[in-house]
Structure formats: C-alpha cells, structure tokens
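Encoded as structure tokens, the following chain is the form predicted alone, with no partner shown.
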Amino acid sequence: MAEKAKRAGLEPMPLDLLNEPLVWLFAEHYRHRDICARLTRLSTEVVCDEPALREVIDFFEIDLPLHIIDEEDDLFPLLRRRCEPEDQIERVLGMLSLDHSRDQTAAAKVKDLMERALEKQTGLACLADAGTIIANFCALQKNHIALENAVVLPIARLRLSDSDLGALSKRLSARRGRFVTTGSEE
C-alpha cells in the first residue's frame, strides 16, 4: 500500500479553487513540494519510472510556468499597486522575481535530466549529475514558497480588495481555458 502510494500520480488542481486565487496559489505550492518530494525520490533510483519522469517533465513545461506566469503578471502588479510604503513589498517581490528566473534556469536542467534518463532508459541515481541538479532546484523551490506562504499571501489577504481577488480569479482561470463568473454577474 505504501509503494502504491508513493507512485500514485501528481494531484491534479481542483479547478473549483480557482475561485479562491489565494487558496489556488497556496495549493499550487504544496504541489511544487510534492514535486520536489518525488524528484528526491526519483534522484536515487536506478530503475527508469517512465510515467514519473513524464508527469515531472509535464510539471516543468506546463504547471510552473503557468505559475510563475500567475504571480509576475497578475499577483505581484495587484500586490504593487494595493500594498502601503511600510508593507515593504517591492523588496521582496524583487527577491521572488529574481527567484523565478532561478526556477526557470535549475528546472530546465531537471527536465534536461529526466529526458537524459528517458533517453537513456535509466534511473537518475545512474546520473552522475543528478543529486545535485535536483537539490539545487528543491532547494530552490523550497525557499521561495516560504517566502511566499509566510510574506506574500498574507499581505495579499490583507491588502487586495474583493474585487482584485476576483479580477486574479479571473485571469487565473481565463489562462487555463476556463471562464469563471462571480457573484454579482450571474
């Protein structure tokens, strides 16, 4: 039962909490965990797991970057525009930003890992370089969603108002192909 659950499949989003962008953001984050959880667990295997080295690939070309997508065009302006001077934002946005262009260079190389292990038809513990590729990048991750469990969404609760939840809800599902109404147009 324990080695089924540790295969089981990345969580898919409930696409329901999209109406919940804060909730959905914070969730998104525990996934980014969960990924980092399975690559550890990838990182010493021998055995080449070909659906969970193609679920993690998925997650690199299509759930972070729609993530980070999220926060740069649509969290962080609203945050910028609706924070007060001693929220201190900026700083710390500046730090996620610089953050997501780390993400973006560290995942390009995990995924270059698994489609090396695909390739190859070998688990990545057959990789020279694949224990420290993967813990630079959890690491990575890790990091930055404390930052933004503990600082970010907090202020974002405080400061952005029902109708800028609401536009983000918006945008949010508009970039996943869905269209969510809220109360005062139905």
Given for the second form:
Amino acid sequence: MAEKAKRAGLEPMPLDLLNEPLVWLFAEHYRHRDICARLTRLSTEVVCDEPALREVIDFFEIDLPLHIIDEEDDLFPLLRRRCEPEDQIERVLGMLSLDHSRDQTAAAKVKDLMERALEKQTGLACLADAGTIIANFCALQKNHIALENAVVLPIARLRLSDSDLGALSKRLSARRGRFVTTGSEE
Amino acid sequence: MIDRLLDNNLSWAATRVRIDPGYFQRLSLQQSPEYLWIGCSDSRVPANEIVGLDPGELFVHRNIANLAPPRDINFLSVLQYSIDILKVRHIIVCGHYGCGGVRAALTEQRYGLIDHWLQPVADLAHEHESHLQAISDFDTRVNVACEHNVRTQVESLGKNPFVKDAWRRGQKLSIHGWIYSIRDGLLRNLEISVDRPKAVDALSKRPWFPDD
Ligand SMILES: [Fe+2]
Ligand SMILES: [Fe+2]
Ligand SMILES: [Zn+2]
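Show the same protein again, this time as the form predicted together with its partner chain rather than the form predicted alone.
Every chain and every other molecule in the complex is listed next, the one we just looked at coming first.
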C-alpha cells in the first residue's frame, strides 16, 4: 500500500509547450511511452489500483484521440502540402495513418480491460487476456512513435515555416480549449 | 418532436430581443453581407456558427460536397446576385474532412441521382488516380480528395464569367479555399486564395502533389 501511495501520477503536459507544436508532439510521445510502461506494470498486478486505472482510461478517452487529430487532421495534411518529392512523405504517412486506425481498435480493447478490472475490483494480472492486449498495444505504439520521432518530426522541422508552426500552435491550443490570438492569449 | 423546433425558435427570438430589442427590426431593413459561403450540406458544418457571424453577415449556398458547378442555375443565381447586387468582398469555399459526398464519389457504390451530382468529384479523383491510390489509408485518401475538391471549386470560380467581369470592373473580390474538421470544429486555410486573374493562372499551375 505504501509503495502504491508513493507512485507518482502521470505528468500533466506543460501547456506552454503548445507554443512550440513540434516540441509538444515530441513531449506527448514521451508521455505515450510512459503510459505503455505503466500499462506493462499494471498488467502484472493482482490488486486493483483504481487511481492508476482511471488515469489510463482518461488518457484513452481524452489525450490519445486529440493527439491523433493533431496529426491526422493537422500536421499530416500540412506536410503533404509542404514536402518535396525527395521526402517521399506519402509512404511514411500512409503507414502511420494505418497505425492510427489500428490504434483506435487496440485502445478500445485496453480501455475495456481497465473498465473490467474496475468493475471486478481486481488487478489486471487476474484478467486472462490482459497480457496479450497490453503487449499488442505497446508494440504498436513503440514502432509508431519511433517512426514519428525519427522521420516525421525532423521533416516537419525542415519543411514547415514559422507561420505554419504558428497556425498549428493555435489549433493545437484551441483543440484543448485555449484561445490564442496573434501574439497574446485569452 | 417537430414542435420542439418551433419552441426552440420562440426561445431563440426571445433571447435575441432581450439582449437587443431593435435587433430584428434593424435586420429586416437590409442585408449587406460581405461574404458568400459555399459549403457542404452536411448538418455538422453550420456556416454562420463556425465563423461566429450573425444573421445578415453571411450569404450562404450549401450543397452536397460544396460544389460550384458552372452550369447549375441555382448556384449561378446565388453567385451572380451576391457579386452584382450584394457586392460581397469574399467568397469562401469551405470543404470538410470526411465529406460523405466525396467519399461516395471515390467508391463504386451507387446511391442514385446523387451519383450524377458527384460526377465532377469522381472525375477529379480519376484525374489524380495514381497519386490518390498511393495513399494507402482510405479515410486519408478521402480527406486529400476533399482538399483537392475545394481547390477545384476555387479555380473554377476564378474562371467564372461573373467573377471575371467583377474583376474587370475593378470590383474587389477574393476567393478563398478552407477546410473544416468535424472532429475538432476548426477551419484550416488551404492558402489558395485568389483575387485577380493572374492569381488564378498561378494557382492552376501549382502542382497538386509534390511529385507532379
Ligand atoms: Fe504521434
Ligand atoms: Fe501518431
Ligand atoms: Zn460534406
């Protein structure tokens, strides 16, 4: 119990980072890896850690869907318009978009797992399919994040202009309920 | 069920008058919108609301897949009236990601009369077939086609005789292409605005894909 009480919660995203959209996305990826580490740990526990499970559910209900919209409806279309032929961006984006649609299914399964554990007030280790579901989700995330960090974000840094990044930043903020006017904030 | 709408209307009008007693009287005297909006009929893309404009500020034409068909008498009437009589300063073509019309045009499935209406979108997809096929995710392919469809309408408007006549007369008029995402309620500027014939020519020459 004491061990559990000491366990730190998921770090909230520093909202200032919204001013630098590519850094924001990078920081979110770091957080996604953290979630995977937490899930892997939770999958071995027999006691129900309710706050930890709820935190993961929140991530799947709010953070992850927003992150996918940030990429699918914002960063990726912008890259399609800005990239040069030698970037061969379409191949990479195609793979990532396919991952994103797989993410939805994999994430739904993880969320369902958390909800079952809460309902039964048990640890994930007591649910027979927990190991496989979590391992699948984490494997998908690991490769996906590696590709985005190593290929997409560096290309974005190279091809997007300051005004692209500014517009991206405003939309990332708006998606999270923050209205940013040019230069100042409300 | 339907009565709820009439009740909503009572409440809406009452709220307006409470805030501004002369509101409807003033509005009834004239409309002088600066903008013509050409958008999709999709119920999730409410024109006035997403750009924060009041009644009287936006002249609206909506159809399935936000088309500006050069031989559609309904659309042409709206266009001519808004340019020649209302003298709007901006025409906004606003598409949206995930458009059902564009999606339908990209599949072989038959829906009826609408397939004829969507023929220009199907033609556009056909024209860029090899590029679109290279996009492995179908939803993404639809979204890219949605953007291209907006650009096609902007180019077509730029070549429309009513628009060209306005420019020849020295009338100030810009045409913009935007896209909306139902998933976040936000607009994206596709940066294909044109405000004179030369800009239309330049836009027509711009590649559609990086390797075009
Ligand atoms: Fe990502
Ligand atoms: Fe992603
Ligand atoms: Zn539509």
